[in-house]
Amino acid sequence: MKILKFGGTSVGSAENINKVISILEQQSKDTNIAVVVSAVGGITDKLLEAANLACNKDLEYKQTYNAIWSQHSKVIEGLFENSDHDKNLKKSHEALYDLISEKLNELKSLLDGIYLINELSPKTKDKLLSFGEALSSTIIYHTLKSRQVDVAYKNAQELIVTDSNFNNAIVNFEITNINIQLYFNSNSNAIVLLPGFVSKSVHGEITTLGRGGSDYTAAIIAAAIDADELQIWTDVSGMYTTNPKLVKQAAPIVELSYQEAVELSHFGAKVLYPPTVMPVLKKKIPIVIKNTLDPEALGTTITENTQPNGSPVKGISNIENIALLTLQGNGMVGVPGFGKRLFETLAQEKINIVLITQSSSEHSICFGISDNDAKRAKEVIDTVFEYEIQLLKIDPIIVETDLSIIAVIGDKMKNHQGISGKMFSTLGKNNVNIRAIAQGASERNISAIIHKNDVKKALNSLHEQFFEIKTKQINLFITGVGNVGERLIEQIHQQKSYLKENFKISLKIAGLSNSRTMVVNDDGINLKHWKQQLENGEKASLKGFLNHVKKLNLRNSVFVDITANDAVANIYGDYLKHSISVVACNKIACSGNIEYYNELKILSRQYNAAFLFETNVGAGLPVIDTLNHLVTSGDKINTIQAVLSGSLNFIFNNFNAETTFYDVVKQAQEEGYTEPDPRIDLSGIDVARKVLILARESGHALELSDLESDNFLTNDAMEAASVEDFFKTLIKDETYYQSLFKSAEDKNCQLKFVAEFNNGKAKVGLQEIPEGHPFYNLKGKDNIVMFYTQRYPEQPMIIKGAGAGADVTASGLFADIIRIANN
């Protein structure tokens, strides 16, 4: 015989009850079954709400009662929607409606009585709550009968006998087991339907079995008759590897041991009520958790022994709304009795302890309880230890709220080294601060208390570590989506599948911002329609964007700056302090005040968040990465020589005696090689910033003011009031610019704007490069960097290639993102 229990969602609507009936008809073909049902979904809460309103003399209880009436009426109408065309069905419909009306009138009288006497005792509360299961089981029974199903109805109150501990009665198994056995031995119906949760005391008073009581009812019956199987039908396909509402990659667990199921249930997996396991555990009866809405799904089977699988960790669970209380003081050390007094006090107040940890010094005891009990616990503990507190032997109890417990669970964990190391290193990498740790002697679970805001990130990070095929998700927040930003988004969209398939890297753009609007989405932004989403986003704000990123608190978050904005550069530190990596195309942070540059480097190490800026020099060329590898491996940079401006290289490669300097600069501006104001490029300030960054990365503390700059522009050009006036000076001073070209040509040289760093000093300026020099044949917008080091003293290490352009700059940013993903 099998016992099936259906929860509130399973019987929450006519549609779902019809699915339940289909399951019962199918399963009863093979064996007799007993079916335990919960109240219709949401009714138990409504019953409590109505009772509390009535007790508080609030006439709104009548509205809640009407909602209860309406909900049951809707279910009945849905189950008998075709009764007008069938005389027998109509008769059954009317009879059921009258029966439910009678029960609901009893409920109304009880609520009216609570209102009149202004009191809700535990005994009355149990009587009130029993209506939920009585109503649902009556509806389902009469529906089954109307469809000619071989079914019997048995009120569980006639079988399950308890003490008089109302609201959470303790079962008298000696009497209860005999009652159940006698009934089922004499019953021959294919299906027996029973209400869950309800029972009666030895004195005949209505009692209830507490939270999860319907599960418990089913387990009691299963154990009493040695059932072949206990099935718990709910609205999910079993117990999951973690909370599927917080972790989308969570999956049903096929097999669990009884102990693993109890641990997962204790630590927040609400599919199964922990005491349910106890009656069937002794009898070794399998528990199967199934989905009413998807009955073909495999579900979770809970047995004594499970088959070994790939991971020793079976699940990750969490409990919300936890307070951490700490009793501490030097007067506790070596003095017996503190623990006894502490826990006796909590027991007397009926305050349940969820987690305990004590330091080996005996200086403190930490324990986790429900947030709702924290204030009361502090009051009673401070009162009990008032004498010791006055003598300064111990401190007043310390209370921390807004916490949650996360627990990694699995029977086989004790046989595997490194589980706790993986758990805590994963949390640490994601800046999840741990307030307390507990591990049982069985090593079946490792629990940690963390802030409630970190739960989603912690569960996702741990799930990725223990259950996913080593796929690392990177969450990107990009500000600045102009030409380069657009190309970066295109590249990410193009490469997403390739990276996931070949490198187990999953890239998700979770936020975009430009100077006008911003959009942030936890589920990721649709890269086919990102422009429309951004256009319809909220008003852009640097602080607002940062706050969105912090609030989402996603693992492996990366802020990508593709602007040239001072204000954006000045906010990097705020991201790094929240363990959010920074990838910067913007050169301002690394070439500005050296104190800020050093601060960002320190924050990056302190908060384990990358700070990468490869595109600051050479766009997509691996200049900084190569330099860092040289320095890290112990090499010393002696000299750097470089052509670092694609725009200036383009200009001087196209300038000759047959062209005018004005025409070439104008062409460079129109084709996007220079800034809208070409003086920014021609002044050499951009090149100066680049060589300054290389000098700093080489270990030299230089400021921009320390650089020597040989400006080849005329004073009139630099002092022009507008870009238009600047171009006029180029026409006026053409003879001067031609003289620069003629001087180089006469020496068989090429004009190149060169950056140099040597012996701790740096300079930039226009140089005449002789034939045969590596810079001589540099074409187009190419950059070139030569490193002379201790290991490369005569023949330098040379990096050469396109140093400007939206595509190569975007690819450099992309490379930095992949470096973070591979870390």
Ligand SMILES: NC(=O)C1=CN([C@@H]2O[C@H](COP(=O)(O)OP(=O)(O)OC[C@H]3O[C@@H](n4cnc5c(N)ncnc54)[C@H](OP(=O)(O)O)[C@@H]3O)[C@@H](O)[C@H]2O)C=CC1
Contents of the next structure:
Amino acid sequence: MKILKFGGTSVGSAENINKVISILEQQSKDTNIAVVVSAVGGITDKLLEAANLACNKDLEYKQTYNAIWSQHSKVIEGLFENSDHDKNLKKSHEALYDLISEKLNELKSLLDGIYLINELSPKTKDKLLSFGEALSSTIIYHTLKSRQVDVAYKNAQELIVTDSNFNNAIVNFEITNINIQLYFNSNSNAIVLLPGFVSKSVHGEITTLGRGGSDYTAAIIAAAIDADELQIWTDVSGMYTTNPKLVKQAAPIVELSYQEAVELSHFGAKVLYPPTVMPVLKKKIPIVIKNTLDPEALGTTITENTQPNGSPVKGISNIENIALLTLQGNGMVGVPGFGKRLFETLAQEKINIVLITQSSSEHSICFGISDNDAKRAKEVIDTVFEYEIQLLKIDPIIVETDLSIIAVIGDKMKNHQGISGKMFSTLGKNNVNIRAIAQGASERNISAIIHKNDVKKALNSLHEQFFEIKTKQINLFITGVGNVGERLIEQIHQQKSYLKENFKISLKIAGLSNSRTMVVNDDGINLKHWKQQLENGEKASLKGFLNHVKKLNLRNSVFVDITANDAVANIYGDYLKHSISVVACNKIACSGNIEYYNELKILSRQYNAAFLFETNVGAGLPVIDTLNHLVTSGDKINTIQAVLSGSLNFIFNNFNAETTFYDVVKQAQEEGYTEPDPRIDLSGIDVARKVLILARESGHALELSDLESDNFLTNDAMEAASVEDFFKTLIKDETYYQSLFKSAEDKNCQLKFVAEFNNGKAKVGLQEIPEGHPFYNLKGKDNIVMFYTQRYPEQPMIIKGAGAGADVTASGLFADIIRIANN
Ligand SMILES: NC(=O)C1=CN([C@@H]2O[C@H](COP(=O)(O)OP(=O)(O)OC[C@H]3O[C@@H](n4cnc5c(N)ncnc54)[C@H](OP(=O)(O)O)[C@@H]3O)[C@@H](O)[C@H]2O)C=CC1
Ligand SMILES: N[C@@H](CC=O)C(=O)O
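Could I see the form predicted together with the named molecule next, after the form predicted on its own?
Complete assembly follows, chain above in first position.
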């Protein structure tokens, strides 16, 4: 025989009850079944609400009563919607309606009585609450009957006998087991339907079984008759690897041991309340958790032992609203009795302790309790230890609130090295601060107390570590979606599945901003329609974007700056301080004042967040990465000679007697090689910034003002107030620019804007490069960087290739993002 229990959602509507009925019909084909039902979803709360209102002389209780009426009436109407066309069905419908009316009238009299006497005793409360299960079971029983199902009704109150501890009665198993055995031994119906939660005292008063009551009813019956299986039907497909509301990738666990299930039962969908299933645990009866709304789903089977080859970690649980209390002081060291007094005090106050740790120095004891109990606990403990506190032997108890417990759980964690190492390094990498740790000798559970704001990030990172080891999710927040930004989004969109399949990296763009609007989405922005989503987003603000990113608190978050804006560059520190990595192609932060550059590097190390800016020099070319490898491996950079401006190289490659300077500069801008403001390129500032960054990365503390810069523009161009005015000067001063070309041509030279760094000094300027020089044949928008180092003294290490353009810059940013993912 099997026992099936259906919860409130399963019997919460006619549609769901029809699903329950199909399950019953199916299951009763193979074996007889006993079916325990909860009250219709939400009714127990409504009954309590009506009773409290009545007790407080609030006539609103009548409204709540009416709501209870209409909820049941809606269920009945739904179940008998075709009764008008069938005489027998109509009769059953009317009979059920009369029965339910009778019960509800009884309920009304009870509520009126509570209102009149202004009192709600525990005994009355039990009587009142028993209506929920009585109504639901009556409806289901009569519906089954009307559909010619072989079913019997048994009021659980006639079987389950308790003491008179109203609201949380203690079962008298001696009498109860006999009652159940006698009844089921003499019953032959395929299905027996019973209301859950309700019982009767030895004196015949109505009692209820407390929290998880219907599960308890089912477990008591299952244990009494040695059932083959206890099935708990609910609205989720079993116990999950972690809280599915916080971790989207959480999945149902197919198999668990009793102990694992008990450990995991704290989180999310509370599908199992351990004390209530104790009777079946003792008898080793398998428990199967199934989803009424998806009966085909496997669900979770809980037995004494699970497969020996199962994974060591079965799930990750979390308990919210925890306070951590610390009792500490030198006076505790080596003195017996502190622990006893502390825990006795808490026990007397009925304060439940969730977690305890004590340092081996005996200097402190920490324990976790519910936030709600924290104030009371402090008062009583400080009172009990008043004498020692006055003598300064110990400190008044320290209370920290807004905490949560997370725990990694699994029977086979025992003797399996490395689990705690993985757990804590994952939390550490994601900058989750751990306030306390506990692990029992059973090694079935490793618990840590963390701040509540870190729970989502911690669960996601741990879930990724233990259950999705093969995919690492990177959450990108991009500011700047112009020329380069748009290309990066396209490249990510195009490469997403390839990266996931081949490199197990899952890239998610969770935020986008330009200077006008911004949009943030925890689930990731749909990259097909990102432009519309951004356009319809909220008003952009740098702080607002940062706050969104902080609030989401996603693991592996990366802020990507694809603007040329100084205010954006100035906010990197705030991201790094929250362990959010920064990837920038904006050069302002690394070429601004050196204190800020150094501070960002320190913050990056301190908060374990990457700060990468490969595209600052040479766009997609691996210039900075190569330089860093040379320096970290102990090489010393003596000289750098380079052409670092893609736009200027393009301009001087295409400028000649047949073209105009204005046209080629315009073309470079249109091709996307120039800065948003082309004056930054033409004035040499962009190249100066780049060589400054190379000098700094080589270990030289230079400022931009230390650089020598040989400007080739006319004074009018340098002083132009706008980009438009600047272009006008190019037209006006064409003869001057032609003279630069002519001078070089006459010497058979090429014009190149060259950057040089030599033993701590840097300069930039336009040079006439003779034939045979490595720069002479530099084509198109190419860059070239030659590193002369201690290890490369004669023949330099050379990096050469396209050094400007939206596509190559976007791929350089992409490479930085992948560097973070691979770290
Ligand atoms: N082009 C290249 O070859 C290379 C470029 N780079 C760097 O790439 C960066 C971007 O260049 P590019 O894409 O051409 O520039 P664009 O002008 O095309 O795009 C700039 C983007 O930044 C946004 N933006 C500007 N100010 C802010 C702000 N305060 N807050 C939020 N968003 C802002 C703009 O928004 P809105 O449209 O609303 O103004 C726009 O979306 C520059 O720093 C450049 O130096 C680096 C290497 C090579
Ligand atoms: N404008 C730059 C490209 C970005 O760094 C260049 O022309 O090289």
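Rigid core (definition): largest C-alpha set, two forms, superposition within 1.5 Å. Numbering follows the first chain given and starts at 1. What you see is a predicted model, and the numbers here were worked out from it, not measured in a lab.
After superposition on the rigid core, displacement of the C-alpha of N656 between these two forms amounts to 2 Å or more. In the core-superposed comparison between these two forms, the C-alpha atom of E675 has shifted by at least 2 angstroms. Core-superposed comparison between these two forms: the Cα of Y596 travels less than 2 Å. CA movement of E734 between these two forms equals 4.9 Å, with the two forms superposed on the rigid core.
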